[in-house]
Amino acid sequence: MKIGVLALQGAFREHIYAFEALGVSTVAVRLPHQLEGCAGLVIPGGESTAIGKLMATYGFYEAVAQHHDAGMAVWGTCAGAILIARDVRDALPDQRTLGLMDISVRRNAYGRQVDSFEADLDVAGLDQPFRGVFIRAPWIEAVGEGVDVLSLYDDRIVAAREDDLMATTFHPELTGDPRFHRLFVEHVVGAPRR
């Protein structure tokens, strides 16, 4: 199995860290074509509207699109988790995402950087609490009726998931804690579609 991480800006390297040491061979995709033989794409934290300029200016729209539809898993985190999502309720006039996932986002949510913080998540499917590492970070203001909810803070969707989909609002990456990358290599790459 081979999880490609978008490398276009953002906390990339952490991803690809974190797989390594799970033992999971990663790829830095940073051309469309370094997409061929992955399972799973991760797209990571970062600036959404300079990810997805970047997205748009080397064709990766189309290729992530294409790679998902022949049933490469896709997970979104913080940044990403916006750029996956089907509605972002304070997008930007040229803010484009995939349209992936049934989720419904809205960005910098909880602030600015300065309001930055961690916190304990309780997760389904995890036997002790996550820390959760919020910079910047949306939430999830809505999911559609195949999407689980994977955590909540203060009321707020943090993580959800929908069949080979995953969004995590938060950085699991910057933890060191290898659950959540765990939890997409054995429960969300190869799921079945509903």
The other form holds:
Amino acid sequence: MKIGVLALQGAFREHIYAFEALGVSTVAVRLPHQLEGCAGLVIPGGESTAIGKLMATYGFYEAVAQHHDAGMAVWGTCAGAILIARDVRDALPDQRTLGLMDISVRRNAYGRQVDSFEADLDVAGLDQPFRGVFIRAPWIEAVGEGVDVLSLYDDRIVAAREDDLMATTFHPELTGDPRFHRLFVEHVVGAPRR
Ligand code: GLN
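Could I see the form predicted in complex with glutamine next, after the form predicted alone?
Whole complex next, starting from this chain.
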């Protein structure tokens, strides 16, 4: 199995290291043809407006949608969660998303950079709490019927899953804890669609 990590901007290297520590092959995806053969794709944290502009330049909006249609799972972390959402609140004017996952995300929901923080999260399916690193993070304000909430922080949804799509508003790749990467590879990739 091969997992692609979108490598246009943001924390993509850390995702690659996390998968490699699990023995999972990865490809740093810089051009759409590199999605070929990827069972899953991670859209990393960073800056959603910058990643989105580069995605448009290189034709990733069409390519990711086509590969997802053909069975590729997608996991968005932080900015990536914004980019896969159906709806974004407090988006910049004309900010475009893939609209794959039936979630509504509020951008920069906790405030500015100084409002970044860490917190222990209870996560559905994980025995022990997971350390969430929130960096100018969004939260998930609403989810559609087919979406399972995986974690709440302060009554706000910070992780969710819809079949072969997953969104986390924090950065699991920065903690050295492989459980979200394992969850993606073992349960989200290849999950049937309802
Ligand atoms: N605030 C950023 C955005 O809107 C996301 C921050 C992050 O990915 N850590 O894209």
